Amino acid sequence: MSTEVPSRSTPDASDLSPSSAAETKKYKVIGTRPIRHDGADKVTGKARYTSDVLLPNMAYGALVRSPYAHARIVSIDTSEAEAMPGVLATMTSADLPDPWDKVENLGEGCINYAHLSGNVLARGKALYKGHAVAAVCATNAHLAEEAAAKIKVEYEPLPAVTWVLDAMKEDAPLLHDNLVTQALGEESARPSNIGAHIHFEQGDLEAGWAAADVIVEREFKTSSIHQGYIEPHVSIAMWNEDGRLKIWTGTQGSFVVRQQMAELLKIPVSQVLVIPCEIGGGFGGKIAVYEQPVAAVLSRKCGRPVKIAMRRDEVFEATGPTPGSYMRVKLGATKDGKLTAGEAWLAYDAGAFPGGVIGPGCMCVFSCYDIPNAVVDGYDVVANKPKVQAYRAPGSTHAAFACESVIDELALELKIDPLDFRLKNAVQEGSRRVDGPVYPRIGLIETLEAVRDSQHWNSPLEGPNRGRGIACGFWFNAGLQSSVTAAVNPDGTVSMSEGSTDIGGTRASIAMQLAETLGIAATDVQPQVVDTDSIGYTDVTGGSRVTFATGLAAYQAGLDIQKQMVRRAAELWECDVDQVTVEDGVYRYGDAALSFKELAVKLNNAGDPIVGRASVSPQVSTNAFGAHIVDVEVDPETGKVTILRYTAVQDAGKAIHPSYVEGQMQGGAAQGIGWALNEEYFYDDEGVMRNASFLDYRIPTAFDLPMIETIIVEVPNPDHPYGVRGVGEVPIVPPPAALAIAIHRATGCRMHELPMSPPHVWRAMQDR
């Protein structure tokens, strides 16, 4: 079921914004649902995969990766392998450009490309279980992998830590010997795994606390997860005569990849061809380069093209999962239910390079509530695990998991409904966040107006061992940089083309925006994302921005479309441009009127070709907002958590494609939930991951899922044209925590440790 709702105030049609424009216009693309323009390809398996490319000659690459979760590296002998006939060229670190400190933002995230060198290809030491250490290339996948197993490496092995409180001990083994921590402006003195400390602090908190007639303070323990994408990472390299390195791969952003490419391998961009593929999944996960640079050394030694594809177990043991956390909060309100102070303290791994998600885990820990007294202190530690990658609002699960338990607990020791208690304290206009950001207009309490008068929270829930829990969820979303072109074909069509990696259906959603723009029909504008040659600068499809920013580009070339239209209409019909006047898409002067269709075919062959073109770069935040309603039946004698229902609830600020808006809110809540119940890394005392593959790590299946409800709330976004907010990341926040509020509900047992996976809620239950 989804129902859309519709945002709660009505402006002054006297006096429209960007934003009550959208809120008040009709429009004839924007909010219905055409068929995707890639569904033909996707559903009958044309589409083209990096899996499916095969280049002429190609050869086929493997990695060498270290048994070990922490050991020095010895020595690496790779003749046994080069004699083998059919092996083409062998690699280490060594064939590697010597790294230096350089940090760039890559959208989700910066990376300091010393750590990407190293977690390329281990440098003198291997940090993690299935750390890279080698790599061959063969002339087919199965003899690579044999040479691969030639190569000797002897190892030191050394301590290892996985654990995140152990990793910030005095007397833990350390990972980097030159690593410091950074706080406030000022290093410590001697080395370190804590690579950061960030503070965040506003109003007093001793008065806050004096202020609060109850206080609740609690702690959270989360593990590492993966993304799962179905995917593995699969890329192919060929690096020409002419110096120019061609990559084609499954990415988040062609132009990224470009980045890091140059950067790793010290050759100008300009010699670096991104051809950006279908993508199987990412969620954060397919930003940072792992195998490309792999394959190009090895196409660069061998004069051929090189493909390499990672097994299930590389990517769980090698791609970056979320961090394992540990958190305390500490919140105070008044006996009518007013928060008054708040305090957390957060510590998240970084897996083996400094540089993970504490910063967004610390800027979203108290995002939904309006807290005037609060401080929050985050450290990024670093872990023998592979080194953390973003995961679809990375960082602000693991804080809502602790704030919103702590939130439920409170008003029930305030004797206050839960849900009249977020709406109480709920964040609006004008709000600030801890970390300084003042709000505009956002939609948290008309989502939280929208879950009170849903169906769902007003159905009963009957029956021993359920429960029913709610909580809230948030993410800031990115702006960024973002370019797309589109040309005027003569039958009145539109060719589009982006930069923007399509994992959502974000083709569509950008190309309706611009079929919007221009007043013709999503069916009339084909588009298309193109490599990094044939396009203009595009960050990485992340942060919830691409609808958004890649969207006002879309906006804005469709303007310039229409300017020149204008100006050819008032050539073919001999009149000053200021007399011709546009819109919903028609063109009229005086009785003359003309479709854009129509036009189009007028103009054709009668001049210049017209081509609209756009690059924006908004510094904004677009501030999405969610709340999810789950009931659950626990079964005593297991722990087994059976979700009954679930409703999703989300201000989309303006639902471009409702059926794309409901797929994200519903996939970020499946993925949630498998987080809350099941997925988890489960390393051993050695720093070895014991269920690294599908059978073992636990996604959600079919059979663990009910028919998850959403409900859109449009609250338009002032900084967008048709009032968008991302709407990817927040789905995948709530689910944690409702879960295990919901659980309480039921069984009496607060859980304060993810997963809720049977064993540990049967032990909860035990323990009571």
Second form
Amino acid sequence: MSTEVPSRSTPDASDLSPSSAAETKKYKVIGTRPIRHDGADKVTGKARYTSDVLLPNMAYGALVRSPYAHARIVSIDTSEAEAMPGVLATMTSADLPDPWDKVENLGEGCINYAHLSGNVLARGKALYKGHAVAAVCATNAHLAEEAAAKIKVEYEPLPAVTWVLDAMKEDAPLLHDNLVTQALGEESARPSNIGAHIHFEQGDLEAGWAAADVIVEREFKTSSIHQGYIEPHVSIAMWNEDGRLKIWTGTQGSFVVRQQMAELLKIPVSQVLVIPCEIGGGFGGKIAVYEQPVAAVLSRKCGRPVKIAMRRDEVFEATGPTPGSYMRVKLGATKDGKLTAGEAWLAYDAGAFPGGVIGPGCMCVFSCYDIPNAVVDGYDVVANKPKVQAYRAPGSTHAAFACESVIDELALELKIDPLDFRLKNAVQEGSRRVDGPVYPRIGLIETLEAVRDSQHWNSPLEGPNRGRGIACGFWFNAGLQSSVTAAVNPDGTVSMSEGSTDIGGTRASIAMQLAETLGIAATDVQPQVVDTDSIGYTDVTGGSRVTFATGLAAYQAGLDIQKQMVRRAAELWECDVDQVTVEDGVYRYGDAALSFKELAVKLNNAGDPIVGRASVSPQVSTNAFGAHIVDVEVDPETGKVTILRYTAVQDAGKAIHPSYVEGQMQGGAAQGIGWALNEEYFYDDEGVMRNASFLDYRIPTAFDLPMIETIIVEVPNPDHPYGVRGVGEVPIVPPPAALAIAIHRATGCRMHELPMSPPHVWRAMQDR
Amino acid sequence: MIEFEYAAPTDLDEAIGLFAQAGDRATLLAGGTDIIVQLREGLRRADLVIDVKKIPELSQFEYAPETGLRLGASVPCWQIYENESIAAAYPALADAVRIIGGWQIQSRASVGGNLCNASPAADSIPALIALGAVAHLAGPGGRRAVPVAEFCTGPGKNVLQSGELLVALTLPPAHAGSGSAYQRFIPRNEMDIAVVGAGSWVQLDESRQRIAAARIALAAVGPTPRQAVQAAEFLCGKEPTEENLHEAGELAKQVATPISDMRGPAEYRTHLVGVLTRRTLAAAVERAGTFQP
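Next block: the form predicted in complex with its partner chain, after the form predicted alone:
Every component of the complex follows; first up is the chain already shown.
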């Protein structure tokens, strides 16, 4: 087992040393921290977001949204709006082609186009407050908004249901008359709000309970949470007279936007061009389309480009979120601390349409522990809420909150140190997850050892009302399809084109892998995220896959360039190809030696230009594990939790650009902390969200977080030439559980519900 | 948001004339940090927006230890906490304006506007009430003065009549041995609206050992800011011991009739009234011990 010594970053910004593994592997570029290629544009405000795009003669669209959580749409009258000066076109779902049931995997979950179309504009019924019902476009945004208010929609309100367990009841109001439960290949006889029942098992559960000396079972609840990206959804559509549709949008996947547009509008993909703009945060919430098809149809109707920008309340009420959940987890272990059995019963709401994130929730719930006998049941349940979308390790954070809380309680019951208990039961190479896969080489044990050896874990925590917690988290990380092309320039630099939209510094991490492969500096690669006409198919930026898979494509494109350079060097030196050697970017034949740059200059104007290309589709998970340590202080009078210190530890496989790995770990932890402490969709009895603004939907601000310390562990991924594992998602998983455990140590109260907001913590302290 | 007319009169009478003529179709703009948001979000409609910042009397900002503070209705928040002697004389007000929004908001938003907006959760109002502030109004019928404690009549509602506007706030002089404090409870540490707010003012006696007079006002516990009169009276003549301040907090809870909403359940808000009343009284007493005008 080759365990790299973890490199450690501290709040001290002067620590810019490359990770230690880079020294052992003798990388020149990987593991260093060059300035990001898009940095200057970003910090000077020149980067182009969709809002910045202004086209000649552009019109502005606005949506009419349901004021009811559940209502039959009796009639829609657009005549008054259409009569207003400046109004150019209106539309309803009748202007979209009839959808058909077709399910497709968009990389971070499957999508049914009938449902997607019905989510874009309601058909027959509005299924949640904020569900788009009609749209209008006008010569300016204010007029469009006024015109939207003039579209008369008659509703027949219906009973609504927002809590997952209520939606599962026999007598619950049904959202879809034709939805039946899919369970183990069977369909239920009666319609139901339960779209699917998932069941996993391994071993002999009864024998597992029998072998246990201690068993703990607890139930947990969590509220719906939004991804909270700062940039609202904004798109421009221009449907030309020649039939070609151009879309400018901030998206996690320009090719999946192209695919969705083609399916929803029933036009060939070749008729759609998607131009990805910079993106102000996505976190899984900018994969499905919302306003894009509406803008497209309005554009076709009025003959102008149409821009639609959502307001913040629209973003909260109609996009995202991640589900509210009810979970029951039961674990048993022997006196000497070996887990013998586990059972989980999970119900996640999917929002208004089936197909939420219960699947990964079920796969992740026991993913950190070797539990020989286990059963997991999961339910995908529709409710009168916006359609659930992916959010950073979708489904895993809920499950970890439940599982890790029970793990902690079990350890205390057994009087075993909770960290030792985790180490004793941690999954490793060869462990089988409850849903089947057997892990290849993974780094959970090394991650927990890094926790054990960390300065934070070994520092004293003194004073009243204070406590420390730890928790683990897992995310699979995807492979999927990626394409890269790279052209060698006459000055020896390389222009690289890729299709992965950059939501987390991936221009840098992909360019650095190409630079490492070619033996040139990171600054000598100029990465560009290009449109869907300019690069081969590339899946979403999601599943923590881009640095791994698009990075792999960049590596292979580099090898392609190198092969061509060797051939050309052989021509130059009049020798056989296999007589040319390449090491660290230096091409040699006998005494002759030329660097990549020197060779590129010599090859200029001689022969074919050199262009490398590669496309990949790795079908593997890269399996990331993290563990977080948190110290809190709880105000005994108000229940308010102050985070004193926070450390995120994670196996990154190999950190290409350590600063961005740390940034992902910090960002994920910050979002997990928000989820844990204050974020929630606050619904009233009518199913209306009462806090659809950043004022009352409380994501943490800089005043609410300490500097989040990071420790990168590097257990190389055997499926990648540089050992990369995905890093972006797993850091959101441990925080709620770690904080619940820390609050328990500080107050003696077990928190079984998220968010652990001041009134909830205060209530728990009153009841103790 | 649709188009509206904009006027920026430089004379008080002109402003009153415009405002009286337009009636409900007009709205006043000082810092605009509430009005512009309300117009944009469709919570308020106006055909005419009258900017009052160019009226000299509304920008008046005068302080003298002997006469107290005169605060024009459009004076932005930052001017209060940036002025050391005002912040020392009226610390509760300084506490409040330091936490109204971020500094961008504080550069525009006025205390007068915060009062006229009459939010039950407004931060400056309990501080003003605790400090004994008076609102000076002018309208078609002439001028009148109303104690801030009587200014708000409901959420977003106040005593201003049609065509009447707030000209200035006056605060009585702060004497030696007086102190005040405002605190709010919010789940985060910034950028939030009070779950409960409490402003307390105390005047210690000559010995500085006993409380001679006190005022306590609360935010977000009812449709308007509330004064906890009984709690304040209880403290008169008493030493500011922990028990007495705690008892004042318990008495203050009796005036709280909060609702349950996304900012907190009623039961929790009532509990916070006790905590914040005690904490602000303790802070006010500590400040009173050292204050010299």
